[in-house]
Amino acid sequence: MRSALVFGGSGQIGVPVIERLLADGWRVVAVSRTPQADRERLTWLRGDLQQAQGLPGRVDAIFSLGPLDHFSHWYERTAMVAPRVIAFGSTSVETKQDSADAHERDIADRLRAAESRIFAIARERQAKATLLRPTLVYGAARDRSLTEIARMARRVGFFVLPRGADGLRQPVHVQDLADATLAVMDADAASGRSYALPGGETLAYAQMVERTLASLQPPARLIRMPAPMFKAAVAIAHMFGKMQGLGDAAVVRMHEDLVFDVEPAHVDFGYAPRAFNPTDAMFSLSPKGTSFVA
C-alpha cells in the first residue's frame, strides 16, 4: 500500500485529491490547521508547514496543494524521505511578472523562486519533482474569482463589467486538478517538469462570467459599462469590504489573453480537461462551509 503526505487536504484542490487518493488504495497522512475527521486509510495531523507534529519519517509522495513558497521552505528543512513530490504553484508565475502591481511582481518571483528551490532539493536528494500550474480554478465555491461574482451577483441580481473585457480565459474545475496529480504521480516524463494545466475551454472572460451568472438559480444578468463606470463601481464595493482583489492590474488583465497550452500535460500524463458548463451548486457553499461538484 502506498503512502502519502499531504499539505493542503482540506483546501478545494485538496478535498477531491485525498479521495481520490483514497480511492486508489493509497494511506494519506494529511495535515491541516483546522480539526478534521480521521476516516480509514486517512489520518488528520493538526498543524501547517511552520509546525506539524507526527509526520512520517518516509512516504511514497509528497502533495503540496497550498502556498507553494512555504511548501518549499519546509521542504528544504525536511529530513523526510520521498522519492515522489507534487506540488501545486500557479499560472500567476507567468501572468503577473510583468504587472504593474508590485504586490503581484513579488507573487510571480516568489513563486519562481519557490519553483526553482524544490527542483534543485529533489535532484540533492535524487527525488522526482512536478509542479503544476492551474488556470482559474472554480468548481468547490471556494476560490476567490467566479465564486465571488456569483455570490455578489445573487445578492442584487447583476454584475457589472468594463466595455472590452474580452481577454481569453481557460477556467479548470478541481476534479480535472484532482485526476492530474494522480496521473502525474507515475508519469515518468513529468519528473523535473512544471505544467500549466487549463481548463478544456478558451472563452472571453465576460462570456465566462455571462455562464456563471446563467448558471445561478435564478439565473443573473451581466451589465457591461464604460470604464470610469466600472471603477467607480468597483471603488463602492472596496468601500463595503468586496471584491478586495479585483485591483486596478487585476481590471487591466480582464481584457488580456490569459491562455497556455495544454499539450504538454495531455502528451506526457493524458490530461484531458471538461469544457466550462458551470452549475449553481458549483458556486454555493454547504451548510458546513465546503462544496465540491464533479
Ligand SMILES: NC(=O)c1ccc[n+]([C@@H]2O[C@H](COP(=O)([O-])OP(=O)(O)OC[C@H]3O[C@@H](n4cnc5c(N)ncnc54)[C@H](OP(=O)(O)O)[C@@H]3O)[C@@H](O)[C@H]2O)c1
Second form
Amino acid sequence: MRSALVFGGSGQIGVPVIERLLADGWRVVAVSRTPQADRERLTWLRGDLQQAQGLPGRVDAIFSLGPLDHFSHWYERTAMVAPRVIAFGSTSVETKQDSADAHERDIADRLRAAESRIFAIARERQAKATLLRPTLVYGAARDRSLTEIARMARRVGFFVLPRGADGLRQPVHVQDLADATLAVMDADAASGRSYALPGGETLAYAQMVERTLASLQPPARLIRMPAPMFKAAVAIAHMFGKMQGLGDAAVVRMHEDLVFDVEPAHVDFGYAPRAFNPTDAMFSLSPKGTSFVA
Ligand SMILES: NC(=O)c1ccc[n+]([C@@H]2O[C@H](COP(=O)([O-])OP(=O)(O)OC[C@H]3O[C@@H](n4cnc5c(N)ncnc54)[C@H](OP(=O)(O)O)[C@@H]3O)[C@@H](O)[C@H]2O)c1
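To complete the pair, please output the form predicted in complex with the named molecule; the form predicted on its own was given just before.
And the full complex, kicking off with our chain again.
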C-alpha cells in the first residue's frame, strides 16, 4: 500500500486530492492547523509547515496543496525520506512577474524562488519533484474569484464589468486538478518539471462571468459599463471596505489574455481537462462548509 503525506489537504484542491488518494488505495497522513476527522487509511495531524508532530519518517510521496513558499522551507528542513514530491504553485509566477503592483511582483518572485528551492533539494536527495501551476480554479464553491462573483451577484441579481474585460481565461475544475495530481505520480517524464494546468476551454473573461451568472438559480445578469465609470464604482466600494481584492492591477488584467499551453501536461501525463460548464452547485457552499462538486 502506498503512503502519502499531504499538506493543504483541507483546501479546495486538497479535499479532492485526498479523496482520489484514498480511492486509489493509498494510506494518507495529512496535516492541518484545525481539527479534522480521521477516516479509514486517513490520519490527520495537527500542525502547520512550521511545526507538525508525529510525521512519518518515510512516505512514497509528499503532496503540497498549501502555500508553496512555506512548503519549500519545510522541505529544506525535513529529514523525511520521500522519492516523489508533487507541489502546487501558480501560473501567477508568470502572470504577475511584470505586474504594476509591487505586492503582486513579490508573490511571483516568492513562487519562483520556492519552485527553484524545491527542485534543487529534490535533486540533492535524488527525489523526483513536479510543480503544478493551475490557472483560475473553480468547482468547490471555495475559490475567491468566480464563487465570490456569484456570491455578490446572488444578492443583487447582477454583476458589473468594465467594457473590454475580454482577456482570455481558462478556468480549471478542482477535480481535473486532483486527477492530474495522481496522474503525475507515475509519469517519469514529469520529474524535475513545472506544468501549467489550464482548464479545457479558453474564453473571454466577460464570457466566463456571464456563463457563471447564467448558471445561478435564479440566474443573474451581466452589466457592462464604460471602464472609467467602473473604476469610479470600485473606488467607492473600496471606501466602504468592499471589493478589497479587486485592485487596479486585477482590473487591468481583466483585459489581458492569460493563456497557457495544455500540451506539455497532456503529452506527459494525459491531462485532459473539461470545458467550462458551470452549475449553481459549484458556487454554493454546503451547510458543512466543505462543498465539493465534481
Ligand atoms: N485557488 C486558485 O485559484 C489557485 C490558483 C492557482 C494556484 N493555486 C495554488 O494551489 C494550492 C492550493 O490552493 P487552494 O485554492 O486549494 O488553497 P485553499 O483552499 O486556500 O487551501 C489551502 C490549504 O493550505 C493550508 N494552509 C494555508 N496556510 C497555511 C500555512 N501557513 N501553513 C500550513 N498550511 C496552510 C490550509 O490548511 P489548514 O487550514 O487545514 O491548515 C488550506 O487547507 C496553493 O498552493 C495555491 O497557491 C490556487
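Whichever C-alpha set is largest while still superposing within 1.5 Å between the two forms counts as the rigid core. Since the structure is predicted, the reported quantities are computational estimates derived from the model, not experimental observations. Residue numbers count along the first chain shown, from 1.
- 2 Å or more on the CA of I236 between these two forms, with the rigid core superposed, yes or no? Yes, the C-alpha position differs by at least 2 Å between these two forms.
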